[in-house]
Each structure stands twice: as C-alpha cells, then as structure tokens.
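Just the one chain here, laid out as structure tokens, in the form predicted on its own.
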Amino acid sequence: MKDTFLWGGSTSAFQFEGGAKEGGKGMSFYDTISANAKAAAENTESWMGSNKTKDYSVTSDFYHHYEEDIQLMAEMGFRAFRMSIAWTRIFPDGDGEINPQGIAFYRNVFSLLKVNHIEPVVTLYHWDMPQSLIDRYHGWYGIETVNAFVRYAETCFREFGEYVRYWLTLNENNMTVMIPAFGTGMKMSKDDPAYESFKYTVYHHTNIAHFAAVKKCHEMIENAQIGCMFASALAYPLTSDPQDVLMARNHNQKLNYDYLDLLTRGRYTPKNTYEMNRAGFWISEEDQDLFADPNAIIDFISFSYYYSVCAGTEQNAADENAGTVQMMYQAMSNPRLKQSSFGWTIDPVGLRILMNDLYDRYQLPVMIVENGLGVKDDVLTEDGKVHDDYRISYLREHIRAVKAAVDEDHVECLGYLPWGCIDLYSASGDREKRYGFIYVDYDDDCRRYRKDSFFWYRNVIATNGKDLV
C-alpha cells in the first residue's frame, strides 16, 4: 500500500448532517419526508420502507457537531473524508439565489479537515433533491433540474474548489434505470405504455448532469480529480450451469458496466442505445458532444460495495429483510457464504474481483466509498463503551482482500473509506442499523461515544494496513 493511500470514512447530508431548518437551508426531499407523513407514503419508493422514516432534521447533528466531529477523525488518523452537499444549503430553491450561510458553513468544514490534514472527498448529489425542483419541474424528469445542477456544480467548484480535490458527481446512479420514479414526485407504474420513455428520460437527464458538471470541474479546478460513484451488484452464477452463468453475466452487465461503458467511454452501449430508441428516446447530438468530450471524462471510479449475489435459473427475490436499494437486485444468496445479523452476505474476496474487474475493464483509479457492517447489535455500556468485535472482524477481512487487490494483483486504488464512520440513518430512516467506529447517542444530544472498533482502524491506519489484528 502506498503512503499516500486515503484510509478514512463515508457519511451523506442527508442521512447525517441534521440542521435542517437552520442556516438558510431550503427544503429536500428527505425535509418534506420529515415534515409530512402522507407525502412521505406517497413519494418514497417501496425499498425505503416507508413506514420506518422518521425525522431527517437532526440525524446526527454534523451540523453542530463538525468540529468535535472532524477532531475525532483526526484522532483515528483520517487521511480522507467523504461527505455530500446538501444542495439546498446552497441553493435554497434548488436555483435562484445562493445562500451565504450554507457556503460559510462548509468552507468552515473543509477548512478543518484541511487544517487536520483530512482530504475531503466531496459528492455533489447524494438523492437530496430540493423540493422545490420536485414541485416545478418534477426532479430529474425536467432539463430545467440539469441546469439548476449544473449551475450548482459550478458554485460549489467555485467556492470550495481551493479545499477539495476529490469530487463525486451523483450518488449511485446506476440505480436510476431501476427506480426513474424516485425523488420525482410522479407515479409511473411499469405497466404504462410512457414508463420506457420516462425511465430513459430521467436517466438521460442525470448523465448530461454528470457529463456537465465533470467537464466543468476539470476547466475550473486545476489538478482536480472527479469521479462517479456506483452502486455495485456483483453476481456469481448460481451453478455451473451455462444459462445461470449468462443470468449472472447480463446481471453485471446491466446493473454496473452499462453505467460505467458510458462514463469512460463517452456512448451508451448499443444494447441502450436500441432500448432507448425503441422506447421513442433519442440522443441529441449536442449531448453525444457532451459525452464524446475528453475533458468530461472521469478520472477514477468509486463505489459501494457490502456483498455479492448470486444469479441462476432458480431466482428468488431479494431478502425482504435487507431494507435498502439493494432489494432490488431481485437475486439470490450465496449458499457458500455466511450472513450478518441484518441478513446480508459476507463476501470480501468478492470485493477484491470486483476491483481486479474494474481497473482491468478500464484502467481507471478506483476508490472504494462505502463498506462496512451495518447491524442493530451495538450496545452502549453504561461506562460508555461499545464492543464491535463483529465489525472489526467484518473489515479486517476486506481490507485484506483490498491489501490482496493492490500488492498481489496491483490494481490502483487510491482509498478504502467505510461507509457511516460515525453512526448516521439509514436511507430508510433507520437510526438504530449502525456502521460507524463511533456511537451516536441519539436521545442524548447526539453524544459521541468511541466503540472498540475505534481504536483497531486507529491502528490499522498508523500502520498504513499492515496491522489488521
């Protein structure tokens, strides 16, 4: 591993940053979701579970938190931070006018990290979508919202680009052909005849999105680096059978490399472009300007990645228990590997494939985001302690199928960072499914508390992964 390896820790606003009705901040999504339960039912797509969101307004404080926050991460020795912008503490509205406060409060926060020597590893768009673009233009189903991004991207490399050198553009957006619907504010039943042309037209809009704002990341910042961020769907073949092999092949194609055939290569795939136009949905030729220019090319790939699947003959549907976007996957479990507690299977050397997959398919960077075990199995002392050993043993396993990927295999991969380092919510609104090396006490002022887990990546990361006991 390199010295200048980013080891640290993931969180988004959203899911952490809290203060919502402070500071200027504008109404998301994820607001209007606190503020009304109907909506909440009638805007959140199933895999939310809508009936486990809670109150998005304070999570866990980040808000107020930041500085005690960012001293712990120095603590454990952080060399990277990954976090998102809340897009409406800078644009209220999603446009129209800037608020200063949102800018002052995270030039506050990017200047600590950088005073601690902590890179900020920065996501533009985390699902948080304004309301207000919701209302008037129905999210990323109108131009209007590429723009209004766009215009935001520009701010934020404008304004911040002297702290962060790494960016993320839009947070696993190869989820969108799955779910075109959410954070749209539109019903859209698959049995419609408009539902293909919907589908591509969200999806669509949030590719120019992304090939717009790479594009002007690398004309404003110098030495920036900017990538995407996907959600990883690694499938084995059930069986040895040929026709479960091609189930698990066209799952991995359709759910990671159509996505990233695009990014790094400036095209849909054939396959895509004929569905696309089939379903009445055709590219301009500004857009395949957009996505042919070698300045909107990104530079590294980043992704999320808690366990593997299995495709065959055979399929059953997901685990109704694993409350997330992954449901969707609609695979199987591996019978040869075990499962946390939350019903998730463990499978580090499936980390390591993908990351040989990955950097041999493209010869891209990569940058794993999100890892980690999230169960409800923490439990606060009463001398304030958490015993994790379950976590610890979960990582340790995968940062040595990480160490394996980089020294044996030499793939390039520029960080390892957990995903929900502090204790945050769930997409779901779960705050009681925990990742993080530090305890958030909830009903207690969001007191921070260190877990057991806290002091073994202190170690691992003085040790540069050497140390993984």
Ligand code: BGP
Second form
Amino acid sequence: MKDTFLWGGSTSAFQFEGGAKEGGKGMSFYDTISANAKAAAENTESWMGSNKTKDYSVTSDFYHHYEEDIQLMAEMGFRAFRMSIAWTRIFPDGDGEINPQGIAFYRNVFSLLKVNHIEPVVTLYHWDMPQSLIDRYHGWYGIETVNAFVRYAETCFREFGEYVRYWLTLNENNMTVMIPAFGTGMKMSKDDPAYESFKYTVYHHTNIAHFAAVKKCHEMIENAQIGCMFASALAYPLTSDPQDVLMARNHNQKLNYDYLDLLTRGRYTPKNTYEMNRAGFWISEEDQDLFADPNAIIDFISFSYYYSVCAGTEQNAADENAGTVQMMYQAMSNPRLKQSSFGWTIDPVGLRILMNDLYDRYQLPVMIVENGLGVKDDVLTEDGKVHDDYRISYLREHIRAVKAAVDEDHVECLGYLPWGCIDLYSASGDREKRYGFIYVDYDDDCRRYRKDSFFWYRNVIATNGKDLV
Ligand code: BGP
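The form predicted together with this ligand is what I want next, because the block you gave corresponds to the form predicted on its own; please supply it.
Every component of the complex follows; first up is the chain already shown.
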C-alpha cells in the first residue's frame, strides 16, 4: 500500500450533521419528514416504505460536535474524511440567495480538517433534496433543479475549492433507475404507461447534473479530482448453468455497468438508448455534447460495497417491497456465505473481485467510500466501552481483500473510507443500526465513546495496513 493511501471514514449530512434549524439552513426532504408525520408517511412511500426514522433534526449532531469529532479522527490517524454538504445549508431554497452562515460552517470544518492533515472527500448530493425544489419542480423531475444544482456545485467549488481536492457528485445515483420517485414528491406506479418516460426523465436529469458538475469542477479547481458514487451489487451466477451466468451478467450490466459506462464513455449504452427511445425519451444534442466532453469525465470511480448477491433462473424477481432499498438487490442468497443480522451477505472476496473488474474495465483508480458492518449489537458498558469484535473481524477481512487487490493484483486504489465511522442514523431508518468506530449516545446529548474498533483501526492506519490483528 502506498503511503498516500487514504485511510479514513465516511458520513452524510442528513444522517450525521443535525443542526437542522440552525445557521439559516433551509428545509430538505428529510426535514419535512422530521416536521410533519403526514408528509413523512407520504414521502417514505417513495423510499419503499422502509424509513422508520421520523426525526432527522439532530442525528449525531456533528453541527455542534465537529471540533471534537475531527480531534477523534485525528487521534485515529485518519487521512481522509468523507462528508456531504447539505445543499439547503448553502441555498436554503435550493436556489435563490446564498446563506453565508452555511458557507462559514463548512469553511470552519474544512480548515480544521486541513490543520489536522485530513483530506475532505466531499459528496455534493447525498439525497437531501431541498424541499422547495420538490414543491416547485418535483426535484430531479424538473430541469430547473438541474440548473439549481449546477449553481450550487459552482458555489461549493468556488467557496471550498481551496480546501477540498476530492469531490463526489451524486450519492449512489445508479439506484435512481430503480427508485426514480425518491425525493421528487411524486407517486408513479410501475404499471402506469408514463412510468418509463418518468423514470428516464429523472435519471437523465441527474446525469446532466453529474456531467455538468464534473466539468465545472475541472474548470474551477486546479488539481481537483472528482468521482462518481455508485452502489455496487456484484452478482455471481448461482450455478454453472449458462442461463444463470447470463442472468448474473445482465444484473451486473444493468445495476453497475450501464451507469459507469455512461460516466466513463460519455454516452448511454446502445441498449439503454434503445430503451429510452422506446419510452419516448430522446437526448438532445446539447446534452450529448456535454456528456462527450472529456472535461466532464470522472477521474476515479468510487463506490459503496456491502455485499454480493447471486443470480439464477430459479430466483424470485428482486423484491420491490423489500424492507430496505439495499435489500431490493438481494436476489438469491449465496449458500456458501454468511449474512449479517440485517440479511446482507458478507463477502470480502467479492470486494477484491469488484475492484479488479472495475479497474480492468475502466483503467481509472478506484476509491471505496462505503463499506462496513451495520448491526444493533453494540452495547455501551458502564465504564464507557463497546466491545465490537464482530466489526473488527468484518473490517479486517475486507481490508485484507483491498490489500490483495492493491498489492497482488495491482489495482490502483486511492482509499478506504468505511461507512458511518462515527455512529449515525441508518438510511433505512433504524438509528440503532450502527457502523462506527465511535459510539454516539443519542439519548445523552450525543456523547461520543471510543469502541474497541477505534483502537484497532488506529493501529491499522499507523502501520499502513500491515498490522490487522
Ligand atoms: C448506502 C447509503 C448510505 C448508508 C448506507 C448503509 O446506500 O449511501 O447513506 O446509509 O447505504 O445503509 P443503511 O443505513 O441502510 O444501513
């Protein structure tokens, strides 16, 4: 592993930052959930009915704890920290007036990270769509939202470019094809004849936003590196039956590669184009030109990896009513592998396979920006400890896989940023599903406690991944 390898951790604003009503922040989709149970019920329908959390206004309260948190990260030896900017802290209405307090907040965070030699890895959009843009334009369904996003991205590049070198555009945007209604405030049944056109409109708009932001970033910040963020769901054929192999291939193409092919080659795949046209959706020349602009192509591929899946002819179709969005991917479980208590298959070798596949296919560096074990098993002892050996074993095996991919397979990997490094609210709605090296006591002013994994990870970083015991 190179000395420059970015060891660190990862978070997002709506799950971690809190301070929802402070510093001039406007309402996002998640603040609407916090404020209004009825709106929550309506909104969560588009989140597959899975979201049990009803209040995102405080979460882990990074807003008030950031100095302490950065200190803790520095103590662990973090070289990078992934966080997202809350769009509504910069533009309370998504567009319109800039909020200077929001700019000041993030400048404070970034400059403190810099003092501590921690590289920020910043996601521009981690699902917290400004409510005002939902009300006026149905979120990404309206092209106006794309324009607002580009202005927001430009503002971030201008205001924070001196601190932030690594940027990510839209979190797990390959999932938009599966859940286009999410964050639009719209309901659309898959049986509706207009559904396909709706789906591609939303998806295409998010892609314009992505390409435009990448281009601006390259134009505005010297030496910036900007990547995507896609949710990986590597599929294996359940058996050696060629039909199963074909199904697994198709799964990987549809859920992973259709999106990455677009982002790296600057055009939709022929099959995607055909499907879009069939749905009555055509891409303008202007958009095609933007996508084909070499300046609008990402510098690295970053992704979340939690599990692998199996595909086979005997499988049931993906369960669209599954408890979490992530579970929708879970086709057949792998008879050779164990699952976490949340039903996610634990497969470190899959991470090595995926890293190789991505690097071979695109010849771009990769960055793992989410990975980890979310469980409800953490117990805070009376003397303020959390004995999370299960987390250590999970991470140890995954880091071994990363090392093998780098040292033996020669995959260029920029960093490893496990998810929820300080406990945060789960996206699927259960705040007791914890991932962190640091425990957050939500019922006691969000006090922080170092878990056993904190000391273990500190040693991993100090030895640059050599000592994993
Ligand atoms: C990814 C999201 C994150 C995060 C993670 C873990 O899909 O980018 O926001 O939450 O999954 O999922 P969960 O919180 O459901 O355990």
